[in-house]
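This document starts with one chain, in the form predicted on its own, laid out as structure tokens.
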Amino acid sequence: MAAPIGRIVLPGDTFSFEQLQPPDEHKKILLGPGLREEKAEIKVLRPGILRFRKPAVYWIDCHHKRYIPAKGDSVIGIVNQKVGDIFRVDIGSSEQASLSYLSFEGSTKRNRPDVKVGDIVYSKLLVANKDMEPEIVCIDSYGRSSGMGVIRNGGFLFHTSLNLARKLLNPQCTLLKCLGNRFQFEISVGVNGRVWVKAGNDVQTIALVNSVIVSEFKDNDQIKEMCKRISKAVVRMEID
């Protein structure tokens, strides 16, 4: 028997790697979010719906208001405190994370990152355990930043639901198409439910905030005639 892809879960039911098998057996089955080994099976951690991507990806994708640390995650942080060598950044979980001053790009011991108490940096999930205290890097596995790092020159932070950052992170996501075709911005999500924008004035850049904010439970048609309705409403607020 399959298991139950795109179906309501509940914690404590369990999977046999057979029922996960993907199809080129060859292939690792890897367990996101929701998910654990236990004794030779898949162990439920958390209610939601069993979701899949290939090549053998699982997850359970549910809504909670507290991030949970996954390694791997893309997350926005701000630098609360400074100890030694190691950075403490706060990216909304039960402890903060740590962060090492040669987690970034061309860091050495002598060339250290500008970095203060305060800064947002954009940063992803190296350590993430259960027992020990999450370790984030702004570097790839390359060494290179990839668009991690400190953020600065302006721009609004401002806090989503979990499962809105989700659908800002995916590729196919109407109401950034929508709103990339009607004004220049920058914009970075982080899993964790923490959103960064910004466009050419402080008019887009609230009007963007907003967008976010109440795309969350309308349909692909709605975000488009609203992505209008904002549209035409900052032109006029810019004339006057």
Given for the second form:
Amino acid sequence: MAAPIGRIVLPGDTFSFEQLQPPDEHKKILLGPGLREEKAEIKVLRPGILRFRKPAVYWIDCHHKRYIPAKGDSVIGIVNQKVGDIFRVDIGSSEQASLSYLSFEGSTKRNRPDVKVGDIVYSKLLVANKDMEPEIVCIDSYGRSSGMGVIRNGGFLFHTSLNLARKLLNPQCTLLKCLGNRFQFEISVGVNGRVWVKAGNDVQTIALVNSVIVSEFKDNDQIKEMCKRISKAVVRMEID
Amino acid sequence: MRETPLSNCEREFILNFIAQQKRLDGRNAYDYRDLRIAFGVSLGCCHVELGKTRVLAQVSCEVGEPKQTRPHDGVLYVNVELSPMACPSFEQGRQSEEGIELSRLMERCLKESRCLDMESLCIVSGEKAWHVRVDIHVLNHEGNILDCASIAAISALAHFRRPDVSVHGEEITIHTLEDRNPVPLSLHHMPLLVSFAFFSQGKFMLVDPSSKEEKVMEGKMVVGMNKHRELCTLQVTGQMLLLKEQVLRCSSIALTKVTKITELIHEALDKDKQARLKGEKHGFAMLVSGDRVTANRLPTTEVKVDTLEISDEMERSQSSSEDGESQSGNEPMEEQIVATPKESAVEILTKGVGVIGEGGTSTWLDIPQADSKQTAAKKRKHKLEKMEEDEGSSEEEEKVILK
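Take the protein just shown as the form predicted on its own and give its structure as the form predicted in complex with the partner chain.
Entire complex below, previous chain first.
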């Protein structure tokens, strides 16, 4: 009996190795988030839909809002405190992350970066495991900022589920393409479910925020319809 | 758990938006969110939803000794429970400052307003009296728990029935529910609390603040009133000074809100009573919709709209803009879009501005004057040229309106 790919599975369900054998006889199976190998079977840890991708990758798609830090993720954090040489940044995980002031492009001991409590930073996770507090940096391994750092000049920050954030980060995201055809805006998506949007004026910004939040449970056709209506509404509101 | 801090970006944005006299969810300054009141199967259990804020109130009673200082009165206890279910920053057990303030305000609203007739709760003077207990549980915190809790508490008190008591000389019989019908509590009036949030040193005022607006506000005023224009509670918190006119204006706004909400409570009570009399299904099971995947539900605002493009837009700006599902409710109306306007429920005031139903002109939007109508029309055409999809049809519709 083959594994129920595309069907809902619950924590506690088990599969044997034979069930998960992909059709083209790969010896190695890659278990993604939500699956764990235990003795001779594979256990499901999260409720959700079982997904499969060639050559031999299985994972569980589950709906969650709480972020669990993983190394290499790009997240948006809110600076909470300044303690000596480091900033305490809230990234939505159970522990606050630490961000050293030297982890910004062009900052030295004499030349400190201009970061205040309450600022938003786009950063990457350097250290993230269950035994230590997470550490983030706004600099890549070559010492360049490559787009990271403090997000300035207005806009609006809001929180969504992690699934929606991943959908937005997909290169073929329908919502962003449709909105991009109609509005001029800047958007920054953190894998921790935080999204920052800035458009020409406040009314457009809020229209975009609402369209993103509401698009979570819509399919692509409904998203296209919604974008059409929202752009018409915003144009009317601006003329009035 | 620590609450997510509010970033400077959000704070500045919300304050700027309020200065432009707009709200994040599209409401007007004096608008309440959607209010839903539901009663449970057991008497005295009331669940109130104000937008996404949800509060459950339960009234119970038992026989006990009256207070020494008041031997002829029953006793009323009011208890507000803030659990982490409502908001991760609430701690179970320990009362935070916010919890203490809420409890105190609810107590003042219910006890000091003398809404409940305490003498009717006395069984034997000095020996036995009813102890009535109102437990208020906050299920979800999305701003303005206070208003929601006061509505829930009053509705629960009005819904509750206590066992009937008969006194024959020395003998007191407390009849069971099967023996005799339970008796309602005697509520003189319904005091309700209305919250006002102030921004920019009292310059801007909003009714029913949402959670983001609450985080940004500078001061809060709570007005407790009943529909007979009697002021029951007044409390101002925060670091700001208010003018006398502002306080008076707030109390008159509170009066209109309280009258409307009292009507809603009576409607809900009547509906529940009818359902019980007829033996129909009633209770919280009716709240849960069985045909949706998600537990969240955005209410559809039903507006009778004409087939003009303008009317679609006015409707959208009147109902909240985040209703994706309400927009799906608009779909049947869009399909009817026809070039000629029919006789409509839409009153056209000036070019580009229509009104549906009551309310009259919006006092916020600047209605363009005669000289700027030309530039407005030009801007509209220019903007439409930029839009890519569906150009043909939308331009045609535009031309009809511009005539």
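Numbering follows the first chain given and starts at 1. Note that the rigid core is defined as the largest set of C-alphas that superpose within 1.5 Å between two forms. Computed from a predicted model, the values in this text were never measured in an experiment.
Item to check | Threshold 2 Å Cα movement between these two forms at C62, rigid core reference | outcome: The answer is yes; the displacement is at least 2 Å.
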